[in-house]
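Given next, in structure tokens, is a single chain: the form predicted alone.
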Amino acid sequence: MTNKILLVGGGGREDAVARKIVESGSILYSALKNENPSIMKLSREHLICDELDYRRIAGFAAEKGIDLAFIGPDPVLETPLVDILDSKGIRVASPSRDAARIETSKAYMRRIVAEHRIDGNIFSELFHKQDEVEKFLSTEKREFAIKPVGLTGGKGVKVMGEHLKNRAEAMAYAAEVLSRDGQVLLEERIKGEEFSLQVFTDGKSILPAPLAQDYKRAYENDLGPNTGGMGSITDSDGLLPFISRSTYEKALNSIKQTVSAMASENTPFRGIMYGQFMDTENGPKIIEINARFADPESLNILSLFRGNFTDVLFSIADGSLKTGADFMKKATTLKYLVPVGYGTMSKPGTLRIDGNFETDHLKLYYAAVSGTMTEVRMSGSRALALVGIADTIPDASDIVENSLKYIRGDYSIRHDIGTPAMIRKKMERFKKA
């Protein structure tokens, strides 16, 4: 009997996971917001409706005889929603509602890493009132990110001395967190390079992903404001060039403490877990812990996934994983098309596609959008992923690069992810340290 599968989200991120499923030989079906067209020319049927709507997608599950389900945005793993598909009988290989405060609450995460010792923690302090904020700033040298306790889209965050010039901007931002959400929290700035690691986990067992890095800021060079990420990249030897070995098992060591601690506080997780991390003179250090596939970064790891991805998905649910699936052995470099303004003022348009030009090393994925194939709506956020597949990130950029005469619309792209002049420049900060 051929499974059925049902994809909660409507990004890019959930188009790399729809392929994978129907290439696995499941059946497809998903609830999305958007009218993503290549999700739906996917599955068997679709329902459009509110991510959040957890009850009418539930239903919509059980109406379908789903086997199981498997969600793509993290606000919907804040809602009852894998919770209620458990207490249905339908299997899911994302984290219950609990499991996925991990991500949700920043405070829970670092109450984890804190009591069960993980390495790579970093000073933190949890806020309820103004004055006392103001009373910790005033006396501390240090600089601190300053950040909602809640779910941000990657976009709450600010930090002294980047985003905010000195402490009266950084008493104000705290202040205006904490009149909004009830509490702020600040962490240790910490300085390095930063990497994602994703894993698979049945809350035991442990498959890791290549690492990636991805770039948020919406300028060239690092620049402007910080977006959901405009691009990522990963190398051939599932490293980057400038993170060691060492490093990278360090990161690794820290998520597998962080899925034993939740274990043992009968919380445990099964789904995928991503690891944010800053490369430091003392180490790798924890900047964030997420209950989900990354995005971007998972656009380029599912581009190089082989084996059955169904499979690995039942065997997270059955709390059965193996290592039955891999990698390839090659380079990627993502970068994103996105809307005219995204990360001030987005001015959406229509992008149009001139046919299927996908190779084995040139994948297209939509995201935000809503359409046809070849022409598609923009909405305010990121609008088509291309991911050059190479023997390294520079060729896998060209790859890209060469690739966008098949896309005509007015878009912002980041032209200098993965480029040589990018890789260098992050190689002599590397061997300087």
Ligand code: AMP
The other form holds:
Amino acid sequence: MTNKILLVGGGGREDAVARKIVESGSILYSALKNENPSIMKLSREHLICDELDYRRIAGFAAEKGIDLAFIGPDPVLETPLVDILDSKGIRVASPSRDAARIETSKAYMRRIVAEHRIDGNIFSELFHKQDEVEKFLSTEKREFAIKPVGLTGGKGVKVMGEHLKNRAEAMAYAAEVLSRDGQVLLEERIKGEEFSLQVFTDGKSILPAPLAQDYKRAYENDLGPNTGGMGSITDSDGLLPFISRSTYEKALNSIKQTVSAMASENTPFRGIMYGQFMDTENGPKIIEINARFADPESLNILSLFRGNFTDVLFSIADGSLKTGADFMKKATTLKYLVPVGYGTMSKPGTLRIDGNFETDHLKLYYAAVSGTMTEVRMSGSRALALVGIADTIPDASDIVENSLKYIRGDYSIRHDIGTPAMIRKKMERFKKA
Ligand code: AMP
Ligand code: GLY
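Show the other one: the form predicted in complex with the ligand, since we just had the form predicted alone.
Next comes the full complex, this chain leading.
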């Protein structure tokens, strides 16, 4: 009998997941807030709903006889949805609410990493009182990243020396977070190249995906406000031109240690674990550990994924993951088309797409849009993702650039992602280090 898979979420990441589910021969059901034309086209049935409405989604899953569910967005992992599906006997390839705390609570993450002596930890301290945080900041010489403990959609972290010009601004921001949330996390500021490592895990075994780098800043040359991510790259050898194999091995080891630590505390993690690391002078350090696929980086790696994706999801849910599936040995460059003003004040318009121009070397994913396959209305967020697949990152970037002629309308894009100039600049820094 053909499996029925429920996918929650309606962004670019979920479009990439939806395609893999359908390619695997399974029947797709989806629950999403926007009328994403690609996901809707791939689905046998869809439910347009508030993605946080866990009762409605769990009811939909039961009514449709879903065999397995997969959750895309992090805020959904903070609801009881996964636990309810579990209790109804529906398999889930995403973490329980408790296990998702590795992402939804940065305080929990830092506790696990510190108590289990996981490699790549950095100094951090949680504050509940304003006078204590002020005293700490006024006596400390180091710089810090100031973070809300919970989810912020990638926009709540401010770093001294980057977003915060001086100690007074740092104190003011810490006070703002503290008065809103009752707590604020300070982490030592570290410097280096950032990279993302996504792995599939059933709580014991791990299947790692190629490393990726995400470009969070809104404007070219890594300027401007942080966004959800404007684009991302992966390389043909599964590393990045400026990240060594030994750095990769250390980061993978940190993820393995985290998976074991969570199992040893009876909070086994199943699903996708996505570590955000910074490659510092003292080796790779953990910036964040997330409980889901990265967006945009999952679109790179899913475009390379070979094998039966649904089988992997079942093996995650059943605790029988084997390191069988693999990834094409190609490079990818992804660039998101976003509304003009994205990152500050989006002015969403309409984009027109000339027919189906996808090839084996070029994928077009639909993100936070509604409409048809040939005309989409943008929301305030990312609209369309183009992924080029080639032997090198710059060639993959050229494939994306050459396909922009098929899309008309007003949008912003970071043309610099994956270009030879960008890679050269990063290589120079890497060689100096
Ligand atoms: P996050 O939302 O935790 O991923 O943080 C957003 C961005 O802030 C990261 O991608 C980093 O560029 C930066 N950041 C976070 N934590 C630190 C840190 N401890 N030191 C330096 N930069 C950081
Ligand atoms: N790549 C950023 C995120 O998914 O959180």
